[in-house]
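Here you get one chain, nothing else, as structure tokens; it is the form predicted on its own.
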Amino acid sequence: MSAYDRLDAKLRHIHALESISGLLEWDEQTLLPADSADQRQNQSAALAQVIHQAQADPEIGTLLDELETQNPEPETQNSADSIGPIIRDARKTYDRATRLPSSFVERHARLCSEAYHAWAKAREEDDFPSYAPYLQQHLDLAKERAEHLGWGDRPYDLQIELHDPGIDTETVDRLFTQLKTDLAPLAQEILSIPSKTAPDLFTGFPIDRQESFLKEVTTSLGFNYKRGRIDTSLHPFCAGNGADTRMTTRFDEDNPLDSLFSSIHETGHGLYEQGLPLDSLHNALGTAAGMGVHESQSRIWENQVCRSRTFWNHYEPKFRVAFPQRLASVSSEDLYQAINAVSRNPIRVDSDEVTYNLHIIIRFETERKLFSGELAIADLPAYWNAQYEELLDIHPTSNAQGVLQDVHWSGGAFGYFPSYTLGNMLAAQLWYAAQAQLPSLDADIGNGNFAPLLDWLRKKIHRHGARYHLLELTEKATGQTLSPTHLLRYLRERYLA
């Protein structure tokens, strides 16, 4: 057996363990009995140590040394591309695993499980002080991880790089500053337009019909339910991989758009996972390029496609069949305006696409201050509320509406939030590139034919796996560098036309 074949076998083993860990995390947020959380903490910690041990296997280091000296690089059996990206990614994973003590990995896994349940309880009871110690522990562990991995002088850069390889704080700050300069006044201009949406338009929509309708929509977009499923959770998410993709949503009889668009959003993630090469899910060729790219795939379907008039020209009749009594007195224009309503909403996941990125900018600036020491955990609620008042003229009435609303920090996922806006930028850029290269795109969407766009995304994004990072992939897919100008253009065209 060649050195590459031996490495491939070990990567497959690690991937199998990681997929089991993913199922435990999915179960914890969907089906786990409330009083069983302590056992899940022990299970997660034990499995994390097993995965870490497999990643730090000295034989992997020996095999990588041998493969890195080979020139020219050999070819993989199932791909015409060189194994360079596979070796590069495996080397990074191995080096980081060998630098992290097993005790750190165990503590981090245990804290993630414990902090999730503490966050859920704190949000329900609007009790930030009970959650603050867990958040402090996560911040301390993030800085400790940076020390172990040689990023001690720039721990927040590491957090961003963990989610979006090739991106650092300076890059995010540059792009966000450009966006914020134009987006803040643009949002104010759009918000000043009198609302055309009745406040009680959506009430009493049966959940079983919501579920049937969103299943029809997500299937038509291309999600393969033979390789995936959708369930309910406190916070919608997508987990797993192309072989077994798990999505979740949440339901409210008085807010059917929340379940629908959160499902469409997660379907975008699922389509990306299902579009990655199935025989390479264990290596870089079958791995997503990063969370910014991942978010671009969810956002282009959620916003550019499924909030468009063209999409609703096709799906409005089906929506009315699903809810005939509730929509009997609602005109087509009222429905479209409600789907694209812009308002000052304190909750990020419920906000519109005009103000959404301002929510993300607040989180980026907050995290950066936490890591620099300019902001203490105890001062988070007051700082958070002040930022919302300044940038969005929103006054959160509780911490549940404010700093406790997101699940991310309970898993130590600092540096994740910038990915959402990076993804929004790329989604808009991809949208205009697709329009230029697919002349019948609008007509196809109007006919409920989403295959051409999905095939285009498969070719431009999905098939590349993690060969390229976000900035490289943007240029290859669109011919231009990543820029907020396309997102600003899109928002102006949709909301000021």
Second form
There are 2 protein chains.
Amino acid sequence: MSAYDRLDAKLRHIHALESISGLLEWDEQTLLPADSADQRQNQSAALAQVIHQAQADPEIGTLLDELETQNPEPETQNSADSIGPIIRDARKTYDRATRLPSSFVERHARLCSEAYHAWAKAREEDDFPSYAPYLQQHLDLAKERAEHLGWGDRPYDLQIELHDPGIDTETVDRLFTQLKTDLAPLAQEILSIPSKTAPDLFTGFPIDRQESFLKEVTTSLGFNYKRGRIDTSLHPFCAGNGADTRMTTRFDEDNPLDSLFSSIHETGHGLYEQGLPLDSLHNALGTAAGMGVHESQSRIWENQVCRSRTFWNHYEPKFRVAFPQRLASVSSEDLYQAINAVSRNPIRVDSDEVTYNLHIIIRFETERKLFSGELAIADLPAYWNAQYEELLDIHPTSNAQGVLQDVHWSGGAFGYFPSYTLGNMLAAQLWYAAQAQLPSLDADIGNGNFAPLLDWLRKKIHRHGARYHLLELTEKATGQTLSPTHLLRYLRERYLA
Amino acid sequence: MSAYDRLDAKLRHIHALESISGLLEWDEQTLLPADSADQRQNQSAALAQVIHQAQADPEIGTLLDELETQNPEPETQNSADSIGPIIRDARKTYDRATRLPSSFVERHARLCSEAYHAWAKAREEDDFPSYAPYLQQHLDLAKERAEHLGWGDRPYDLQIELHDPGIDTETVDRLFTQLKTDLAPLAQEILSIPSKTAPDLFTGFPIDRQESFLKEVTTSLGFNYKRGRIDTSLHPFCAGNGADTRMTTRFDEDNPLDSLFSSIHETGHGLYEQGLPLDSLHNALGTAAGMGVHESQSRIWENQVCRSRTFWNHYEPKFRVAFPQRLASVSSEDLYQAINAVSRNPIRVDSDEVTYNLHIIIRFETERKLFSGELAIADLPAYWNAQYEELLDIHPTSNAQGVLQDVHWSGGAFGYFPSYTLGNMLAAQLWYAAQAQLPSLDADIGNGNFAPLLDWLRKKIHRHGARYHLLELTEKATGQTLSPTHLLRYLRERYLA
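Mind sharing the form predicted in complex with another copy of the chain? What's above is the form predicted on its own.
Below is the entire complex, every chain and molecule, led by the chain shown above.
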């Protein structure tokens, strides 16, 4: 067996174990009996240990040394060659697995578990000080990780890189500053239009019909239910991979749009996973390019496609067939307004696509200042609230409604938030590129034919896996560098036209 | 850390990985999307490799050597001491993991996969000859396994031991010969009573009500749904362990008794798992004593308890509340007869508790002759059909209805079948012992109070884990050696009274 074949077998083994880990997490959030979490923790810990051993297998190091000699310059991100990106990503995983001491991995896992429970309790009791020490430990561990991995002088860059390879703080800062300059006044302008608030129209939508309607929609978008499922969980998510994609949604009889748009959002993630090359899920060619690219795929379907008038011209009659009595008194315009409502909401996950990115910009600036030392953990609540006041004219009435609202930091996931807005920017940029390249795109969507857009995304984004990073992919797909102008244009057209 | 503590940590690690393997199998049979089986195969193979590595960890051998020196005679099955059984079982697992070459393990896994598909095809096409070579390979591999593990002169004993530790061919033969002598004529006598056949009473029982009724029943039997679930699968089974017990059933609108009794049967298995000491699931103290004991726990609830008049005196009114229209024309006597119907059925899994054990005796004698060389694979169909004719007056019209009906041999699981009848014998013996020791047992069951019987089984069977084997447990629980007389008495009382 060649060195490449031996590496390939090891990567397949690691990927199989990692995909099991994903299934354990999915099961935990969908089906796990109430009192069985203790065993799930033991299972996840045992599997994490086994995965780390497999990733740090010294033979992988030897094989990589050999392959890197045979294939010089595997570091070149632009390499069109297949083996280059595979070796590059395998090297990254191997180096990270071997450079992080197992004592660090254990401390981090323990802190994640403790901090999660501390966060949940602090949020419930609106008690930031009880959570602050865990945040401090996570910040310290993130800096320690950066030391181990050779990023000691720029730990926040590493945090961003962990979620979006190829992106750094300076790039995010430049893009977000441009975006914020125009978005802050635009959001205020849209928020001042009274008709943009959500009408209170929806009660008593039977859940079984919500479920069959969203299955009809997500199937027509292209989700392959022969290699996937949709179940329910407290918070919607998409787990698994293209070989077995597990989405979730949640149902509320009085909020049918929530389950529908949650499932459309997760379908966007699922379509990306299902569009990655199935025979390469274990290496860079079948791996997502990062969280930002992933989010662009969920958002383009959720927002640009499925909140559009064109989409609802096709689906409104079907929606009315599914709920004839419930929608009898709802006008078409009311329905469209409800789908595109905008409001001042202190909670990021409940906010609309206009204000959402301001929530993210606040988080990015907060994280950057935490890592630079400009902001102390103890001063977080005051800083947070001041930012919300300035940018969004929102005055959180509690820390539970403010700095305690997100789960991310309890898992040490600093640097994750920027991906959401990078994804929103890319989604809008892809949308206009697709419109330019597919003259019948609007007509197709109006006919419920989503295959042309999906095929375009498959060709421009999905099939490349992690071969290119977000900025490279953006240029290749749209012919332009990543820019917030497309998102701003889209928001103006959608909300001010 | 002491040698024992180090062994304990390793056993916990192995158990966590094994329990993940169980979850993968459960998910495969309940939820896995239709086209995702390819990834599940890769996941299961990767996990099996990791489990085998963990079981064969040389440090376990060193620790066992040390602990065996400190704790002489750990082989004594009767040891009341806790460490003895733990060391004994850990030694058995370690020796088997290290003595079986990985090439054997791989060949066996590959054969199981190939033979399963060959069996499914052969059964569908009624084509025994196409399956025969796989059976021969499984027989050869079983003998090779026996050589590796030091059982070369008695490979069928090993097969029985793999399913029921402490039991050998001679013991099964002696018990089954006694049973058969009286059961064959008893079955013929019962089968000659016309009223014993099932009345055709059941159509259109809504599945959601079947589900809520069986949840009511299984909850009242004592199944803890906070540490377990019931879902649907093609064939009912019970997976997981006491920390997270996953039962399945199946639903048919025209056969509500099938889903009900399937779920009661699996609840019996689940109650046993949930009764094993939760903090010892990773060692012998929290492990089931064998398949025979496991089956005794499913059968005592399914048959002795839940097919009784006493049980139905309590549950018939509730059953009628769940299905008022469907049961309006069904008399109490008809219902009871349907629950206790007896008939000549060529299919084991569809047969009643009277004829069931004759199906098993045929399989035991067949397997024994295959291993001794008295019977060749090519002669299996003729031998099978002759046995069915002689013992049950059943004339299979095809091999699909005959020797091809069971999945077991396609996985090389020779020696599994005897467990079913050993379990039936033990169930009846436990039933009479419980009646003798719990004077109000009948009254309790008639009041829907199953806690006294469950507590008795917890005390007599569950809490001992694998400390004692089937024959020892029988004596401890009932004061008598295992004997078929109790099963025969029970069948006479139930079907001839």
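Since we're looking at a predicted model, the values are computed, not measured. Residue numbers count along the first chain shown, from 1. Take the two forms, superpose them, and find the largest set of C-alpha atoms that agree within 1.5 Å; that set is the rigid core.
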| item | value |
| --- | --- |
| Exceeds or equals 2 Å, Cα of Glu367 between these two forms, core fit | yes |
| After fitting the core, Asn385 CA displacement of 2 Å or more between these two forms | yes |
| Post core alignment: Pro317 C-alpha displaced by 2 Å or more between these two forms | no |
| Cα displacement of Gly152 between these two forms, core-superposed (Å) | 2.9 |
| Value in Å for the CA shift of Ala132 between these two forms, taken after the core is superposed | 5.4 |
